[in-house]
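Shown here is one chain on its own, the form predicted on its own, set out as structure tokens.
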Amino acid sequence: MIYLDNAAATPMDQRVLTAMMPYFSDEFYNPSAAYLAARRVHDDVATARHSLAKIIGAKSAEIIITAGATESINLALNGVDGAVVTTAIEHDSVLATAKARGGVVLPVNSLGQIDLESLRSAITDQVALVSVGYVNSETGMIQDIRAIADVVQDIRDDRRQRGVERPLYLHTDASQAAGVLDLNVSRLGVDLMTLNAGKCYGPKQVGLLYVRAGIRLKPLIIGGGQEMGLRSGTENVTGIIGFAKAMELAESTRGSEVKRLAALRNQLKSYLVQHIPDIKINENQRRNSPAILNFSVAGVDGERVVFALDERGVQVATGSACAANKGLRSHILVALGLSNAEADGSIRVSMGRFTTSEDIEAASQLIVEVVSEQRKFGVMDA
């Protein structure tokens, strides 16, 4: 099998898991506990803490451990009182948790950016809370976290001379960018962000929120007051250990690891377009993520390409794994501007550490083969 859809999960790297391995069995030990052996175990996980905290510029008690993205960002979301506001190609788990508070959805340009103004002109007194995400799992385009960062501090200024109390707060969804793209929060200008350790050859279901020193959250789960109070339970410890593991590894590779994935997606984008006619890339050709290729074909049906790619050993995607589940047009594509044939007619090829030239040289054949015979059976639905 050729695997091409590393946004959705990527395999654990081997070291991960060597990493792990002791505290599944020998060092099992409940960190809270009293006794010297799980006093070791509690001392491994604060330092596997600081290393996460050290990748991203922050500090040990800026880290929230949750189980996987979707419950950091709902800890941001939930976490705050007031207004949310957020754009129209994030995840299904910032969207849906951003309308079910009554947030604001704003439209995003054909390159994936928001426009500033328009930005700057929703957060009324009332917003608490911007949610914007880094890295499009859908597109990979990168979205402008520092500008956006800076209309948040602007208005901030303005409510402290305005005399209004209520906080203002700049969230992202970092979970496709560890690996590709610089992390540190200072540089950024962001107050709250979420990572994902199944992105980044870590174990799934481990995820963290940072959260700046001084941001007031309410916790989502209630108990032993575990991770700072904001997410009582037993710490998973073979997953923080393993997280931090990943995310080491990803972080010292980063820059040999962003030109090699690059030179990948260069080399399908330009099969692709030499042999498709009237491919459309889904891209922003400044700002996009090495490791992510999105392209649509008018005349084909992409969910019966990924089918046909399947049964010859290439896996890739239509788009995000929640809505190819769901069987769903994408919501992403749509709001970019596409045609509905076009969102339907969209293939994502996403690359990781273990791709290799050879893998693109033979799944590029393949799309440009199972193309073809859609197009000329006519396979798609009137």
The other form holds:
2 protein chains.
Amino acid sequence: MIYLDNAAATPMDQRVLTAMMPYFSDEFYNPSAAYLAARRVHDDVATARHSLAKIIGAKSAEIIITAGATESINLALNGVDGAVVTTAIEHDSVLATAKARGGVVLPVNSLGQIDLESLRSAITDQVALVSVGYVNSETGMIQDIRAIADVVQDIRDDRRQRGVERPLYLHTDASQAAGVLDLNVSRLGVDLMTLNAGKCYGPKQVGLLYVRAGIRLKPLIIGGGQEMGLRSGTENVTGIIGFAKAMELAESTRGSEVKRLAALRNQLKSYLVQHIPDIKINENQRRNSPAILNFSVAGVDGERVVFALDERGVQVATGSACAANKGLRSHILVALGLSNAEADGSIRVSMGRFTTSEDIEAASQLIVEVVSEQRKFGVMDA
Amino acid sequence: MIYLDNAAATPMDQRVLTAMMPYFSDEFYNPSAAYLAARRVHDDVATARHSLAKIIGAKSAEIIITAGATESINLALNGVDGAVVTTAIEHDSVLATAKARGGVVLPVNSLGQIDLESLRSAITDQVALVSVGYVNSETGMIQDIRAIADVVQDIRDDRRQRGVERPLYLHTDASQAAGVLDLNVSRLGVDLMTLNAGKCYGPKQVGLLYVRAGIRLKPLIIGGGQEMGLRSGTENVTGIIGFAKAMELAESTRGSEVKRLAALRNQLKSYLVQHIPDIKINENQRRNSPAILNFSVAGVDGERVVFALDERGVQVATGSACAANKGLRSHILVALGLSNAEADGSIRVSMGRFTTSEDIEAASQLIVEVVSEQRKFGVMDA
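Form predicted in complex with another copy of the chain structure, per the form predicted on its own context:
Starting with the chain above, the whole complex follows.
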């Protein structure tokens, strides 16, 4: 099988599993226990946290380990005291949380960009948080987080001058950015950032929320007071150890991986554009993740393409996995202005650490074959 | 080292790790994805969920997988619409959540039992949830959940007659009961039940909340709508597979383990009572977990005993790990009516699957030695 759905899930890197192994059955101690062996585990957790912090340019105390990106996002968006502004192409968890709070959802253009002046107008004095994804999970389109941070800073300055006391924070879901983009929180200008170990060859069900020092969030889960009081429950020792290892690997190979993935993406894109008439590449040519190629062929049924490719040994996605599961048309592609036929005929190819040029060569040909065949059938009931 | 702190953390059973291994790097797929390999993972998750459900006498749709007992408890207590009644000897997460909602905290007697008539009076028409732990984590004292369920049922019947519409539920935190007590939800008469994989030789940071069909809870974490909409986020595949295996092992060996642990506990208790003058066993002789022996020696410092035993190769706890970490006197022992000196001089020995009679023999002697030595020092600053 050729796995090209790395945006949905990444296999755990063997080096990550190796780092975690001692902590399952040998160093399994509760890090809060008083004896030496437990204190050693406590120290190992602290070292891993420090390593995660360093990679994003933060301090250890600013790293809150969670059970994944969805929890991090819920903690960030529900933790603030005030309204939320976000965009129409965010992950379900951002949109669901924002909507539950009466949030403002900004439209995007066909390149997935929000209009900075519209953003400025949307940030009324009731707004406490702006949440904008860094890399879009379906198309790989990259938001200009720094430009958004500058708008947020302007408004903060203005509030200060006017004596408006409500703090204003910028959160980004960077789940798809690890190993591909710069995650330095100061350079990005973010106050809160979500990362997901399960999307970067680390353990599933492990995430983090970066919380800039001085920000007071309301916790979702209370009890023992772990994770700076923001996330109670015995620390996830294997999770944090594996997450740190995964991020170290992702960061240390980032430069070469980006080049390698960009070459694979070009190889795939060139072949598909040459061989599929009327193909539409859903991308922001200037700012796109090298790991994701999303395209539409109006008139074919994306789900049928996925099934037919699966039979021939290629695993890809249509829409997001969650949306696909519910038989819904991707809200992201609709928000980008795709027609229903284009959204229904969309395929996401997401490459990763273990994708080779040979994989892409074989997959390209199979995609072209399957799309040509499916074109003859047309769409059943869209 | 002789590990006698199984109530704080259990080592993962190798059979559990073996069951999980394929899902880390090979069958790592997102269970929501459309291709066959992912649907197989989806099916494996469903099988594991069914197995967990069967063990507690529930249906698959009633099992909500969480990231541990603390999250399950927060979901149960925050998910209902109304006040909460609980007891003074619950885990921090129950007390913190209940207090944040203005809950009523009932006192217990020296055997850790609540008075059923006081419970009845405390359940006013504003109350939506009664939360009582099944096995106390510090002493092993067992609550009569069935008797409490009968009171709750009486009040439900009375509410129905009087036309009071607020539902009333009974939640139990059964984290320390797996592998030791009957977990059948119908026999217990509970509507909600928390279990923790990390306390029964399964993976850490994995728990479940049993939610009886028909109960509507407000989720803590929203997004993709996984876990019946009660806990969004990509399913924890390795976690649920490991949890199911752990519970299957715990349940299949329960009968013989209870006998074996009870014998070990008797062996330890007899030796300590014989050799430590003025020792006080903190237990409910009629209803106590065979895995936990908690005792007090007024005048010694529990923390010093823990450190001295650690140096000689025995790992035990004083108070709960969380409380110990914060240098607090255990709220549980105080609620049981222990004097400050007794609480400060308390030690919890918790045995488990890998504890042998030789371990207990050696540990008994070392505990007696250390306690005698520490008696000479007395307490520093209690």
